[in-house]
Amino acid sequence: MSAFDYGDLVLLIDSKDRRYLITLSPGEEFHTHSGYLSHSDLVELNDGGYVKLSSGKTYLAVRPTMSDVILKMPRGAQIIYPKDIGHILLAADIYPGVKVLESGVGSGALSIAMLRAGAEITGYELREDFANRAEKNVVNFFGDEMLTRYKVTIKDIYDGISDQGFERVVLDLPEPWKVVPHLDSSLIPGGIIVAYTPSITQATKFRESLKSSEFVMQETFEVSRRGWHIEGLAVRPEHRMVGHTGFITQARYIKEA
């Protein structure tokens, strides 16, 4: 077990599992319905180790997985859920090195998740504040360092794409299909194209504007996340479950001789 210190994020889980993401700072406090606590009460405490708040109540504090920072950290726009960043990270095939154009960067759970898989990202962001908070956002989870690697640019690419050699394209944008005519130049022979979309509208136009020789491997799915209540003999499907929340679109680009 390592010990938490300043600068690190900790997640803090009561006893009905409600969770807390903070990073510890010097003089800051925790504050809660439960009472408060000081950042400096948790330094030098273990991971998996317990600690009581002025009411005396205790609270589990844990090093957060990657699943719960993007479920709990500051966003400026509507986060993509780990049930599907899982599957976009298959989808798009990121590995170490792999040099990823991604547009509609939104808050950066997305960056964070194909950062930590080891991609090299050039991301192009219509809104400056999104493009900010993201970089925060990935700033936060891995450090500074990480921004060698993460290059946001405020870019409408719609209007065109001004870099080259990517090997992986990632979208999360409204429409998409806007982007294909600026792929010749872009999207290296044998590269993977990725979108979000929140329609099936949205995603049916997305593959009429890849119905071409170019475009091979062409695939729509989304996906569906359903917990199992388990108690002793009492087993059943949880009464509620994260459902449609997009629709993922991947295509291979084979360029013609």
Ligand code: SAH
Given for the second form:
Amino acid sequence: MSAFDYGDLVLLIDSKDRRYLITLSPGEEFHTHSGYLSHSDLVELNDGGYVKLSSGKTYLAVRPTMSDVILKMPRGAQIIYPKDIGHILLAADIYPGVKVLESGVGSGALSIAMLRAGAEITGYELREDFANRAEKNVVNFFGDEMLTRYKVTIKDIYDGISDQGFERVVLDLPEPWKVVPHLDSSLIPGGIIVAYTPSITQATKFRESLKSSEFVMQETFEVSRRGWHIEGLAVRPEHRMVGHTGFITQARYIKEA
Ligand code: SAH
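Could the form predicted together with this ligand be given as well, to go with the form predicted on its own?
Full complex below, order starting with the chain above.
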């Protein structure tokens, strides 16, 4: 167990499992409909400790996991959900030091997960406000130091790729097939491309753009996750589930530059 300090992220959970993410700052207060607390009340509290609000209600305080932060952090664009992020990390085979081109970066949810797996990311993002949001989310999770491995440029990737030597290209944008003609000399032979697309027609169009002589081991899949309710004799799937998010397409690039 480690105690909280200023600058730390803390996840507060109430008795109804409502969750709130805060960054501890001197002099700040956290307010909800059921009372408030001062951030200083959490300093020196242990991870997993309970804290009392002004109303007398108690909240559990834990250090958030990466998934907790991704789900709670401020968003510009819609994020990729943790269930898909986990599979994208494996499909793109992200490891420490791997050179990744990511486009667009959106809110930085996928960026955070790839950075944590050790990637060096060049991001191309169309919108400056989203690029700033993503950088803020990255800094809030890791600290400023992470910006040495995270360089975001404001750029329309459909116009071309000006950097070279990428081992992975990871795409989350509406028309990934428009990126394929620009991969020459930017994605190294043996590299991997992964595209995340909400609709199957996008996945199909992307697959059609991947010539089988240049892109091998092509696969498209979706990830279904069904939670189970387990309480006494009531053991059954949850009534509600996220029925659809997106499709993940992966392929290996074998064209010599
Ligand atoms: N994967 C991100 C979400 C990306 S949302 C996350 O997990 O947070 C899609 C992003 O692609 C948006 O930010 C959008 O501005 C950007 N985008 C769309 N078309 C683009 C293009 N042609 N070039 C660069 N970025 C683009």
